[in-house]
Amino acid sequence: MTDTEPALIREEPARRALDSVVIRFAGDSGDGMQLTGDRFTQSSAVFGNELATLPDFPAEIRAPAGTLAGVSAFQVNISDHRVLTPGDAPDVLVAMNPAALRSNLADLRRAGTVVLNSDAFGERDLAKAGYAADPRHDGSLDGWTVYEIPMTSLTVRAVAPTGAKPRDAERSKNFFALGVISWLYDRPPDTILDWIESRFASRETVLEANRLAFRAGWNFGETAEIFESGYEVRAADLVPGEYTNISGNTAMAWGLIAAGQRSGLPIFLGAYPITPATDILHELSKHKHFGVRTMQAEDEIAGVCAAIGAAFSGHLGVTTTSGPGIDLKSEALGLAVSLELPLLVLDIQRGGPSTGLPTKTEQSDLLSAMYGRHGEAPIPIVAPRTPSHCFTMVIEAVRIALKYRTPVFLLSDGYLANGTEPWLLPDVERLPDIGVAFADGPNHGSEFWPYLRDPETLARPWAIPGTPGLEHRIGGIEKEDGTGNISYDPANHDTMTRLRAAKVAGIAKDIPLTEVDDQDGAEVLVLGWGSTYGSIAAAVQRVRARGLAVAQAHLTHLNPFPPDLGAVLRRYPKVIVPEMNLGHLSRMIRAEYLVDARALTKVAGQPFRAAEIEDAIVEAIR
């Protein structure tokens, strides 16, 4: 500390005890709001809370300051017990402009608090933001507890030490309302400050601006006697153990490594960046001590081409992606079906068509990643449930890959990707052995036969090229069964057409059965995929503590589906698919099964509402 740094003032106060709270960070895309919300985030997960995240990106990438096209929001819930969502409404907005409170304020719970950076607010930044008077004065704000803080400006003051210029201490300001909002909810200061240490090491000036900017938001909400009261959330009881906070995409990139450690096989990657998937890419591209190979390709076909090269020669290739890069790389993966190569594909969905909604989740490729080829070319599709759910489906995905020798999907989408949750590191050793067995030598006769088939899996060999008699042709035009010489034989493209369909419908033999969470007298089964599983589960949770009876599933396994999904459809007359899309698995549940599942859609970028769901529920049941 030097001598011009104010010492934290840590006096106890009267704190009241809160069993959960939802914050949300909001403010211009420059002002630092997904980190802050980040370090607060991490603050708390060192301290023990349960929690869940919803960073919220503004799709333009520049921009003007201070308009609604730039806010950029973060939202944590922080609490006691398990939580399944990042919450339905903030209990809390901290605001920097006024372009933050119009875009946010709307979703605030009725009697909650805001908290206003009242240097913001001038009459500028109130036009940039659409308002014709200034909220803070016209009862735009009756019915929420406000407190306003002269951020800027007090930021600007205790970073003037550091000699640093008024426009860049400004930028500080966001460490200023984390210290506030730290000192608000009783987070732990070191682990911040450490980070800042760590964090801008290289950066003297820069790291003294943000510590003192931290340490004078504490010490102002310990001394300026404005809140009513601080505010406790205790530690949740945990399983014993390691814990570390994930998001999807770490998780993923995580599972890919553990997947190549336990198949005993090096890793490709072969991507063309692209939200909400490029930090794949980026997390991989740090291990190559675990034998990780990266490439940035220069588009998304190359990409993907790359990865079946890749795994044509014995390695784990993978591709990772979203929406408009499925589109381009369709035809690699119709001649991946037609290689029967394992290939990884991580589609993290986002709103669409074409660019859509970049930055915003969706779950509206499940049809595509099903159907979206030409041809026969049935490819399994697996999806996670939560951020750390990714970790372990991307090794299942990998498993089926190897086994089967097949491309397979993994559907992530934007909220799971940059979503966050606390995670128990895995015991390595217990994860699945997924190693898999090369060809080694002539397996009819004197011959290799690159396409005779395993009798259980319907698997044909993998051949490392260069290996001495183990030379065998690769390509897109139709092999003949058993030899893989180019066949025109329709017979024999019929045969090959229905194997390889085959050999995907027998996954589901491989799979679990589906797990349901029955409730005695339930007449309605909400069935669910991918990261709608924690809106629903909550939505679930809430109608039952009603009084009233209902079911749940999720699938992860949605091609093939469970061998005894259709029995379980069967056993309740009304069935509910919520989708953050206008009905994909819905279609494909009635059109297989026959049952007359009800679409609950959503496609505004934003995930679904545990109160949304909720009103479906109860709809259904009355």
Contents of the next structure:
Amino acid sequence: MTDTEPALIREEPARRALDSVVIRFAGDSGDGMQLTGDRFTQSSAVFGNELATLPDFPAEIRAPAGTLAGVSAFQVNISDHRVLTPGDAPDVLVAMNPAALRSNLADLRRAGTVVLNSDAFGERDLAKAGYAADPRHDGSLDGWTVYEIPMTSLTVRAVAPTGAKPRDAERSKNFFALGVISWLYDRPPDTILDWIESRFASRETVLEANRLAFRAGWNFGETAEIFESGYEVRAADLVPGEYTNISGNTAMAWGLIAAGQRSGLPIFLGAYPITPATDILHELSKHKHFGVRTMQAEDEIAGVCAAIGAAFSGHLGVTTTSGPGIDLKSEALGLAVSLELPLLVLDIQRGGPSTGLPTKTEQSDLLSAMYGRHGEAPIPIVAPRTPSHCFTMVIEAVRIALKYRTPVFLLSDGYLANGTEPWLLPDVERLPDIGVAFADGPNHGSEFWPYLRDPETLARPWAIPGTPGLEHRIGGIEKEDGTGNISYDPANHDTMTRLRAAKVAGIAKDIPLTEVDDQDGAEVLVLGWGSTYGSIAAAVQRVRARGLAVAQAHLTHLNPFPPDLGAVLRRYPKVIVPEMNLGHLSRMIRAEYLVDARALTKVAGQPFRAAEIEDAIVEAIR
Amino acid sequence: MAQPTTRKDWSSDQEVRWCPGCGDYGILAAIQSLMPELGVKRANTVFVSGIGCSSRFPYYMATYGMHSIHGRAPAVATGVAVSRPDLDVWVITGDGDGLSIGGNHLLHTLRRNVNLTIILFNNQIYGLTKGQYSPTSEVGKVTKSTPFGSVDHPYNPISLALGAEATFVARTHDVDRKHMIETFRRAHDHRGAAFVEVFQNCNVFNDGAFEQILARDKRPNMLIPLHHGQPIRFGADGELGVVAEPDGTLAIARVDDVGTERVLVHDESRDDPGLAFALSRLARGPYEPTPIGVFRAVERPDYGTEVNRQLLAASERRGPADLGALLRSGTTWTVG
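Previous: the form predicted on its own; requested now: the form predicted together with its partner chain:
All chains and molecules follow, beginning with the one already shown.
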């Protein structure tokens, strides 16, 4: 059908250079906005831009079409320099219907640009979005540059040669929109066209329709002369090397596979589907040839218990979940603490309590990970700070789990899980060696004592079934120090409780010191953890650009803390802790170090804007 | 084949701490006696339990073992069995552990057909917490938590297991060591999830719960032994038999009255669990003639084997694992 297709018009118009642009694609959850945003991101990544993304979608798979509840959005910040966040306020809003316009307009930068699908602004569409009057004509859009494009009808016309029915043809309108925006920002169209080719290879009509729609959108931008000019965002000056664009959940799955390879252990994932963690189960399930066993368990409890069983048997036991699942797994995590077996708990945090906000981000499981079990049950905690950092931190979590024979919490969140960034691929040969030796013989005369500890790490031996002579029984009842036999002796319980605590506390000797981005004369330290890294770093840059001094530190290890953290904190008269909860890390800091750390809190289901943190820092400085 | 062992080789050095007279002793003795006959290695044997009196069991076996948490033994054991198909994995549970708090895991383990030998000690009472009614206690049961009698309708573990499409379902009892050993042997040799209910007397909190069927003089007329391929007959002289009524239900009849040809021939290998289910409903409680033995033994691929088969197939299809290639499996681009 190639001969029926219009060629891409590739004149070189005068383009205005931008150093960065933030674009938000918004539409109905059935409009394919996540895919559109993702494709735009991918072509920008291949083009060489720095970028960060923020998908934002409803929990309902298909909320009533055209309503505010059903709006799905994807924001991307593309830049010719280092990008730390998906951007505070979009410069451009692509609104596929009135609901998308209404729920996103307030975020749009003043004097920003709205590109809307004018075919979707009928009376009923307006009513569904709760508009009493057409916002295009009542002054609601004053102050923004608005481009109205009849995307649905233009798409239907463009797709007509495929013979698709209008109803089916309409579905390609997201590719029309993608074509328009790709032209506007001078994205290389071939990246997208190639992708359409391979993605829809098995559905010829859909493939053709999407290709035609994309080309029509691109050519519309070129010929319609509604845009004053196109723009360009030049490639960023990235560190040389090979890159891929990666989300936090994919990085987590790949990091786990890497940890399995570098430890020489097969991976066993016991998991129950839960947003926003499920993608890790999906991704791992594809890679069985790496020795990965995935089990979709009957519930969260079975997921972690099966992982414990696998760990007992010498596998790398892993469970993935989010808030409600953590609640359910608590008892089993206590068992893992008592059994002193390696276990990985990947908690992709979301808004709580209860079901809360399944698709929105929050950092409110820190205290739960820290203290959410009965009895004295310490568990080490680590947290990645960007999507690609999930790869590094999951390997670190496995290292700690294996070396110290302990469950380890890794706290990611919805923002890291679904957000993406370009990632300089690591040299796999240089990833840390985290191999571990199983016990292979008696360790106490001719006997094997399962709780005889390594004097350095306090870790107990890991003797796996199948090893003759090391048969032993372990359980959740208190064990006698050394032999591991059941013991109700009060003094022994005191000893064992302190040993378990000392083992976890001792990990502090084995983790990096606090990395401080200091500045001469800084009296304020901004201390963060997890996914707030980008917003905090961007805010710190802005504060410094205003000529003010501020220091930044970002924790990757939350239990135990780096050994020098107390000394670092005491160097600054003021400590601000931005976190997406009501003050978890700040409480821990205050309790541990008697430092007057002040929380800057946000629980709106959205990451911090750099400006919010910037304001708080400036206020603290003054 | 493992080196020959004796019962002593399978007994750990830990003092057995059930109440004197508890039925658990008999079950322990039966399993410890059976193990040397199975030709398996201690090092390759794992006992996993939950919480409750019965769940102390692993401590007394000189094998690998885990005393896990309440109700979760089937889930823990699934992790063991799936990750290590080379191991012989047993689950020891009770009516509270396996049918109440852990009911969900038991159902799913049975339907998945995980290669486990699951022994459920049914004493119709909570023993470790000192005597509350359990999900198998009869309606009207007076206990500390039901001083006016329980109003909970109990369920029947055999019916439950059959409903979950378990591939091996059997019942035995703690006073007949020979029957226990033979039943456990069959269960162990079954590939997939084998479920065995053991009527077990709690002489402290529910003494005599099975007395009406298990007292020596009662057994001939109150126990209905199931033997594959044989007519289901019982009574001192085999004078009683199980017959199918026209409405599909099963009933007990005098063989002389109905004729031998009407007596049901037991077929444990029937793919349809319907008849086995009807057998499980024959007695309303342990006060009516009750079938014992193997209700169902059918073949179905077990979960662990299938999981591991997929791993093997993936390795054959995709060749050696290549981490570098994985990291490059999306779109990549080179800078500089």
